[in-house]
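Read the single chain below, which is given as structure tokens and is the form predicted alone.
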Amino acid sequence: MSESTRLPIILDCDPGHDDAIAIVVAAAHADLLGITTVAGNAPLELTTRNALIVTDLLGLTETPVHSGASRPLVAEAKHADYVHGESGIDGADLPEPTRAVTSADAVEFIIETCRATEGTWLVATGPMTNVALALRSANDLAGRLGGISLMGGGSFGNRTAAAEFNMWADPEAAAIVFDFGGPLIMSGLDLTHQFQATPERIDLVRALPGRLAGVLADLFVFFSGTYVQRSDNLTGAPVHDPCAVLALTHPRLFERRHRRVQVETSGALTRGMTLIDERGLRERPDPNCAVQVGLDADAAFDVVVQAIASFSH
């Protein structure tokens, strides 16, 4: 994608190993207007710190980083140190951040930036608390967005039998996002489990020159190790979050189906479930979401490797 056709995006994330890769791809292939952070994979102070470290490593000194919600709309905060480690991005020797957060008001940044730049896409790769708060706070926001591309959901869960982590962490926020009424793209577990950081793919990253490639290869090794140890049939970690960026920057790599998707907020066993209407009935409700169901995984990982290469010297 050429510079002149780069989509403007705000990346709302909870770094997180795969969020770090999403930042790399967004910086390489989109007009990254800013990064907003949310509690999710780790507490907010750590996800924000991790976003600052990644932007330092990439030299993104002009890209603003705004911290946001420290807890879900309703539930208590829950994190994923069992996958990402205590820091949120364990596994590599990382520097201390050299910059401070731009502000602690991610929601206001989202609203004002989307008002100033019509057609901005929100890319959400963590719990969707910030995005939901922005939509709820500014009635005009939904009509100004290019759309929302999110990582989350699927026809099966990973945090519970029914619920993927981002949806489970803040179902009420997710429900607001799925009801926002504009273009919506979902990269759920059905898709992301097809996009694994296998040993062979990690080797492609490690073969690149420069410090960044070595750091990210080490992060991939840690991330994949936790997944492989905890799973029956994975050969590497699903690289979830870059899929929500690639959905915008490289849409031809994906297969999509338009479906009605709703989020369960009250089920005793299904809270956080994304209910994807696959019925072949004519009276089924109209779609509200482009559900990503397949991708060219080798080509997509090549994009990731080249994005890393563009910053690793």
The other form holds:
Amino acid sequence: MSESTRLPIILDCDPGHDDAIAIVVAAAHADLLGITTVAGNAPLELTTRNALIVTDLLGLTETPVHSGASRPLVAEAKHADYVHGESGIDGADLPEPTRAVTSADAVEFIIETCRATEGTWLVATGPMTNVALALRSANDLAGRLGGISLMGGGSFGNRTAAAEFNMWADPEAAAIVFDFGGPLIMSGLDLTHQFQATPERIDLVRALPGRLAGVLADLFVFFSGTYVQRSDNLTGAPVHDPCAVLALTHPRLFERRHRRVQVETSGALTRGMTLIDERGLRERPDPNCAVQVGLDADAAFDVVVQAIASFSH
Ligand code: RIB
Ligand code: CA
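Return the structure block for the form predicted in complex with alpha-D-ribofuranose (RIB); the form predicted alone was the one displayed.
Let's see the whole complex now, leading with the same chain.
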């Protein structure tokens, strides 16, 4: 039986098909204080629009959505339309947003909310530009956080052979996050590739009543289609981003290893790589991260299905 604890969280994301599912799980199982958006899968105006659409679909019109960084700290903004489509969330008939963004200052929202609610967790499922800017802008923030749970990195890449997209898009921001000194949980590709939206799992979503389930099933079909078309060994899209939420709401579903993880920011071939120190040394470097290495995928996807069901009526 997986536990569910309602921790206070801010979800920083770049919707994004899997970010949309992360919003559903966070709204169902956490105290979702707000959503902040960042450029990543698509330009900022689209990831923000997509976050507003998803909160509309869930009836979360009281959950604030604050937009943030439109580009990384140093790199040029690069996107992932080859996976998520031009809109960042292609594949379904989606409504127009019914409301405007709450503010364009995600960093201020993160800082002020974490000062007001000690122990808030930041869940980062896109490039970590907003989180890094908040950590750098407020030197008290790190000590006030419950921690940071992120989706990104791994022992292999997807945007390059070495770098996963969220790390690759803004390595300087990722390096700041991995050095922040507080509790850090990493859900990288080694984990998320064990959690695929197979046709059988998508059918479980499709079978739910109501419009939301149909829309999310359509999004899963598109998302999986782009992954399966591009990959030799996937039968569905890795459902990356909800893992960073489930790490907090259903921790018993996961197996973790404590490791020292560093982010490469200057390698010509390895920029954005997360270097996970797996050496079996007695004097190993102090770990800075709990790396999620395994999960009960069926149980985790059942949590996703039930979370969708809880908003389907
Ligand atoms: O590499 C996968 C990550 O990049 C996910 O967060 C996905 O949404 C994209 O942002
Ligand atoms: Ca994402």
